[in-house]
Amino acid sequence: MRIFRALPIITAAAAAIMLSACGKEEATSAASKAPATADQVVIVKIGVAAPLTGPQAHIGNDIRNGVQLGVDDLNAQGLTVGGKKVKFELLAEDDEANPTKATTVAQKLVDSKAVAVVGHFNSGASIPASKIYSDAGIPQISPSSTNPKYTQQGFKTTFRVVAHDDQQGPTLANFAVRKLGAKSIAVIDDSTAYGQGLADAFEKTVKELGAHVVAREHTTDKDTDFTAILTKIKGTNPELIMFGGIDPQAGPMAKQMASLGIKAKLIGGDGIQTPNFIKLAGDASEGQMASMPGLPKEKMPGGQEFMNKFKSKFNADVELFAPMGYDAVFVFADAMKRAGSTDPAKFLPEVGKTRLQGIIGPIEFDEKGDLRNGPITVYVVKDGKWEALETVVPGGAPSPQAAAAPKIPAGATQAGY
């Protein structure tokens, strides 16, 4: 009987404990949802996606390091957004230059609560990943993807800080025909969205300018033996070979052109305008040419200071797109400040209104998210280094150094000019 009389007391005590616990849980939940006060630090996650392993890792890690430097510089400034202190954190993901992996990486960044993403490097990765970011309402700035389709999908979240291939291809073609005087040209692409897109734009303009495309060949971004393709092309006796692809293929291609006795010069886009191309091609790199969206690094408004800071922090020289990755971070931060919020739903509309002086120069986007008035520079390898020949703003005039652009000399060899 004493046991049964005690039950109501035990039940009442248990109920009191449960109510107390519920009260604490509700208070904790409310506290976690409460807005940060002025003395609290808001953690803002910025994603970067690029190939961090594999044959293109040197370019992907260059981008990641540029983004990391931007994050570090912003944190050193003690940035505040909407009256709250902000600390940026970098989330780096390896997309392996693979379109399928790129979508997986994009979803991982979304799930990790990244509020903005710098990436991807390859157009073939940026294009499928952009749908994931668009669905999540997260702004994406590619520092390097040049295929026009990337910003032609109607997404409000896609931006880039480089000129695209409908600008780069014709610029490269004009240089080849009008400056080099090439009349017979062979075209090879690596079958990727980037390589084929650039080669298509180049070929179209070359034909419009009256030059003859004597061969059009395709390889992949995994191949390194081009003997069969080059042997076939040699029979057409081109003055110039254009390659749409990346340096892991372009370097061996230049070497094999030399070993086969092909006298034509090699010319390509930004994917081969790297120190790694010179390393891979060796002596066969001399005299080869490539275009690159943007001003020469040393002529960028903040280029020399950036290169010095980059070298000091990473003990490496800038490979290619690090300045663009750096500036992309500051575009996001500037949009957040103007919106007074780190919520992508609130600062996304401000990204499209950007008017910022970056390391690379003035940054402003058109209605599609493309960089307005993005310059393109054409380079040649001279004495083992890339040397600028001319810089063109699409729709504008070439820079003064355009007059120094070399002609293809009769009987030219792989030794260069």
Given for the second form:
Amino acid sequence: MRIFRALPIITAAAAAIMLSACGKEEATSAASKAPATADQVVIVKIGVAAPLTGPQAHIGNDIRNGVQLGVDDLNAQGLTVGGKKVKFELLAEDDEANPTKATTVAQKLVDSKAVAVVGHFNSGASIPASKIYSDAGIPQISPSSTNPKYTQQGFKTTFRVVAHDDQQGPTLANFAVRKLGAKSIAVIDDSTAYGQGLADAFEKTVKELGAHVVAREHTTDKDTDFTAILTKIKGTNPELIMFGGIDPQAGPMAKQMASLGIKAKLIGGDGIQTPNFIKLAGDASEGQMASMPGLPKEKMPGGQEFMNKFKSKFNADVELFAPMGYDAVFVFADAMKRAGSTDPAKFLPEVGKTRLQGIIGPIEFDEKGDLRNGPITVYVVKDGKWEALETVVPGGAPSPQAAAAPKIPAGATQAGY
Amino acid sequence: MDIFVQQIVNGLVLGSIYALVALGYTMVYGILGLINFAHGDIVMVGALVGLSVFHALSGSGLPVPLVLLLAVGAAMVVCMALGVSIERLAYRPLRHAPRLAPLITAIGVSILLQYSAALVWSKQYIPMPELLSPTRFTVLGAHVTDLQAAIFLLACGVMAGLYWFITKTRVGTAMRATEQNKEVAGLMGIDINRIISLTFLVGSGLAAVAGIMVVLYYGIGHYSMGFILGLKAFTAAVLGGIGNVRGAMLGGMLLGIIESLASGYIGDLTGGFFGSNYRDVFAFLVLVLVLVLRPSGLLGQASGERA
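Return the form predicted in complex with the partner chain of this protein as a structure block, the form predicted on its own having already been given.
Below is the whole assembly, all chains and molecules, this chain first.
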């Protein structure tokens, strides 16, 4: 290891060569300083962008820690790309779950020469930021953004390792109508890209399955008082209430449902399936349900080992998307290995051809960059803990937009299994 | 029908909190002619101090009423000290400056309080530990929890006490005299500075009570929670007639009910064109209408100077 420490200047210079997508002058001046040793180490910067402060900080830091763990594990393994040793470095940026801030930090990551980005958490942040990564030509894997629009913009650089709302919404709806037998359902969303997208997809499928949407209400992602809309919903006597949103709203909402004497259960998406929801809702969380893309943490192929490693390193339990963040780093590393280069222009096409067994299961992307056959699990709160009820694999039901904007040349896509 | 009653109940609970906060705005405005934008953030500090006490004592086995009392006490002490110091340090030096200066100072204090709170309590949402388990009963077909009833009754009690204090006691009379004319009140032997400090003391104490109510009712606290709450309470104060104590109480309750009814019925009345997410729009629409049609508010007296 001593040689690693002895060559900081060389490594930095080498990194500058490897990373300079633009700025030729910089590269040539750096090249003159870098002696061509056989065992030089290339520094590769991986960016992670998520809300590290604010109401969603617990989820953002979870992702950051997952990515950090991935980077550390890769460095411990000692990856070699194109005959050169590679050392990964993490650049963590806080997007505050704010779409405007997201574009600022995206630009910052591009400017600091990140070759790949894991992020962002919120669909509302991932979508505007994806334009910047696309313009810079660096691949972006969102560990968690489930709004369908994210991969429908025709960018070659956008990928995700979760099922999206066109899959999650209908899966929830199927579960609600077929499994729970709900015939009248009220739908609430929090007016965000994520919440509204999920609620719309849910509502559409519920109607197709012949159940009634008795009320469609909206709130915001800053509100805590839902008594008025819940009272209105109570008047329509739904058997189930679906909320498209995240836990700071869902917690008080479950509480207020209890105090209004609403017997219907609350069901939501992955933004609610958090330990925080149970803390915020208290006793009122019992029996509420939420879906979560991916297998249950315990059932993931590498889940138990990952959780132990995570716990011993960060002294925290895996909140939500840490395994996805971890796997995203390995997708990048795998693509670099196959391309024999850490230059985003060279390894980007390889990201689309990924066939990897990750912590979360088999990872393979379709032509838009969405995860193929991403499983979705529905959970219920039992004795103050989330418990898996059932896992659904949506199967390759193509969404109407599937034909639009093929991202990778047709020959490159492998025949799916 | 019971849905309508339920919406009124929801509105009254929300309105109780607005009214308590609105009183702080209106009392300061009455005496100093200053809109104290930091007031909403004092509510936030009260709420977060209360939460800290709840978290510290929730596992201690102390009886629940004692924990509640300690939380309210701690929140009131902190908020009162904060309110009085803000007046002493930020507003008093500017008392004779043009009106814009203290107003901008107030906004600055508000931001200072928010980010100081973010440093102390972090930027995370802080959940309320399970302390109370409200029981439910039915009034006219509407569900009411004992917590909601307690919030409403306590707010009414506090407001009645305040009204008695202002109208019937010597100090209250001095406050009203100061409100009418500071110079003349001073000539009559009233210590103006003491009265102004007292006004901030009382207003901040009410804010602390309101903060604890928010935490108990919604079960959640956050460093930026005071901003919207303050804005709504300010609206309530203007609605009732800013500077008028009874007006603040009426305005708070009315605004709560308007919000409740608006989010409950907008969708049906407009055929789904406006959703319940437009409820704040309607709350502020009411404010605009009041300012256009009756600038001094519902209970305010017309004066040469408009709020």
